[in-house]
Structure formats: structure tokens, C-alpha cells
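Coming up is one lone chain in C-alpha cells, specifically the form predicted alone.
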Amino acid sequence: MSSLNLDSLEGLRIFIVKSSTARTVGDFGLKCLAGESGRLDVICSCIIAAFKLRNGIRRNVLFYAVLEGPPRPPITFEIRGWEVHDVPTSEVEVAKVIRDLLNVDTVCDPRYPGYYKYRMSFRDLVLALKSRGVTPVYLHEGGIDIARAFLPKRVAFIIGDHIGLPVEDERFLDKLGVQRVSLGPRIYLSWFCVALINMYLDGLWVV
């Protein structure tokens, strides 16, 4: 994980989206993305929802995509909104960026500024962020309504993929005392959760 000075980033919002099935090597095609990539399309749609504005990019977003599918997990991507030059508008275009980065041995690639790749698991990422003063919260339909939850300025929203977080990860978060926060009683698509959180925070914090 990088040595970012999180305290220097005003109005920062952090997302962690974990996929237990997404491929961890760049050997998948793009024509049948959902089938060949292990549902990497879920991660890609979340990245678009996190960063893309009609007239630009959300510069105050730090996004972590944790891939723990076969054959070489784990891989974590860190995407810094204040560094990226562009955010693609389609899942296929985002998947191509991730595939290219999976196929290089370096942490970053000059073709894609703002993208960083680490050999880091979901649990290690959560612990690393906590050690740097970030409060993780877990998006879950059974949690406290987000309007009544205490959200510190330095918060990371944890979101599962199309099948949700595995039970063992939920137990890990419970042992850490991670608060469960709800966007409502229904189960929403992952990308929609990201979009709703951005909309909610837009109304809370002036950035």
C-alpha cells in the first residue's frame, strides 16, 4: 500500500469494493466480460460510478478494488481521483485498463496515471487503513440507516460484489467493531450503492 498522506486530502471519500471471483491475471477477453473475467464488470461499473461526472471527474475519491478470484489472488488496485487523467465511460474500457495493469509486473504504469497495483488482501487493506486513522463502515441492508449513522470525515465504505462479502469477511469486520450502515432495506447493485453514497455525501459535505 502506498504512503499517501491521507490527512492532507480535504473532503476525501474512500470506497472499498471486493470481488471474490474477479480474475487476478489479465487472460480474459473483453467481448464477454462478465463470463470471462469472473464478473470484473461489477468492479468496473463501481469505478465509473465512483469517479465519473457528466462534466469531469470526482477528484476527492480514493477507490480500492480488491480482486480475490483465481488464479493468483489477492490483487488490490488503488485509484486516486486527483491523479487520473480520464475515467472511461464503459465497463469494457475500464476492464481493458485493469487487464493491462494485471499484465505488468510493476506497481504502476505510465499509461494509466493514478492507478496502482498491490499484492494485498481485503483484510490487510482494511487493517492498513484503520492504522492510518480511517474508519471503515460496511454497507449492509441490515445496518443502521446512513442518515442516523456517525460518519467521520475519514471514512471508507466497504461494498460487496454481486454475491456480497463472504461470511468469514463479515465476521472479520464484526470482530473489528466495524459499523454496518444501510442505504435502505433493499439490496442494491454495487455500483448503485457507490452512486447513492456519492449523492448523499455531496449533500453533507461541501468539497
Ligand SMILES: C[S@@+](CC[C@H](N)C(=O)[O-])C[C@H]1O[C@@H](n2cnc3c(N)ncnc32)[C@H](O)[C@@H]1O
Given for the second form:
Amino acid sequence: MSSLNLDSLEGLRIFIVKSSTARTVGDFGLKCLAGESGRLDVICSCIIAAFKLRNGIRRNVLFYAVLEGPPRPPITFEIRGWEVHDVPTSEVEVAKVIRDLLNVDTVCDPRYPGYYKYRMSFRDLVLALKSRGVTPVYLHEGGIDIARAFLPKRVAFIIGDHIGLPVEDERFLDKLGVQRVSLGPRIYLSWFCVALINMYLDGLWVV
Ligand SMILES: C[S@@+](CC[C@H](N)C(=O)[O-])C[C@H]1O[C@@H](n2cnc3c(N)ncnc32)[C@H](O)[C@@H]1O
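Next block, the form predicted together with the ligand, ref. the form predicted alone:
Every component of the complex follows; first up is the chain already shown.
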């Protein structure tokens, strides 16, 4: 379960959200999700914001959730909007899907079409996408205003968790020359950044 397995990345809206704390085995309860899962709830709210519409699912979204918390990092989940049957509306239900997938040894699971699991780190994911012609950009409040930034056709938006990206990952992105793009000077929650990007790319947010 170590390599991406996609035929084409054409026309996709790609998000990468990295959690440095989310648990990498499915041993957590769902009642106290935030505390027991190492803030997997942050990832779950991003998944909902990435895919859910009032009456359906955004089929053109490709979402990567990178979990690098204890005890067995890294795990990267790939969620393909064009394959999933459903994305739940509640964080707890999304967390149940992730927990079920953490508890199997396979890349995919017939119960959850469109969800894939790889033993892949954040950095390897970024490099793998780059080698497929995708340009990563790092969402950061101090970056270039999104209205003035050049967004290439094949772009992946990188977003940190409740803590933000670790300094070592920021250095890694800087060394790769990854552009920092800002949604404004205020610091927003991760899921809100996902929603803002979706709105922006929908053309509804005129700046
Ligand atoms: C809750 S914020 C991280 C907060 C962290 N404690 C900090 O002070 O950096 C989660 C992520 O959302 C993104 N983000 C938040 N506000 C943003 C903004 N105004 N523009 C671009 N990205 C933003 C960043 O990727 C950040 O890592």
C-alpha cells in the first residue's frame, strides 16, 4: 500500500490536509472523537467541506488526508469524488469510515468505494503528485493573495491542521519552491479554507 494508483489527474480539484496528531490505528472511540483520535475531527470536517453539497457530492474533488500521528505513521487516505457512493454529513460518521479503514490491512475496502489507504508520508505524497505534473501550493495567511497568485491548471492545495504545518514540512515545501497562497490576513480553521477554495474555484467568490 505504498504508491498512488491514478490513471489521470486531469480537471481535478486536489486538496492535501496534513494532521501531525491524528491516530494511525483505529483504536479510538467516537464519543469523545477530538480527544481520543488526536483531532481526527479536523480532517473529517475538511472532508465534508471538500465534497458535500446540499444535494450531492463534488465529483471532481480528489482529497488526501495525511495522518502522521502515533502509533504507526504515516498513513495517507485518498478519497476520489467520482467513485465514492457517499460522504457522510457528520464528523463522527466520517471518522467511523476512517476508523474502519484503519482497521483493515488492504488499500481499499468494498464497504467504502472511492476510499484508498497508502503507507505514504506527506513529503512522498507531494513529490509523487509533483512527478505527475501537479503543482502544489501551500495555503498560508502570509502568502500571496489568492486573487493575485498564479494558479496553474493542475494544482493541489496544501492545508495544515489545528496546529498548522510543522516547521520541517514548511522548510521542505520552501526548498521545493512551493508558492504560499493567502486567503487573507486572518487565520481560519482548516475546513473553512477548504470551503473558501471550493467557493473561489466555483467562481462565486469575487474579490
Ligand atoms: C487553523 S489553521 C492553523 C493555525 C496554526 N495554529 C497557526 O497559527 O498557523 C489551519 C490551516 O489553515 C490554513 N490557513 C488558515 N488561515 C489561512 C489564510 N488566511 N490563508 C491561507 N491559509 C490559511 C493554513 O494552511 C493552516 O495551516
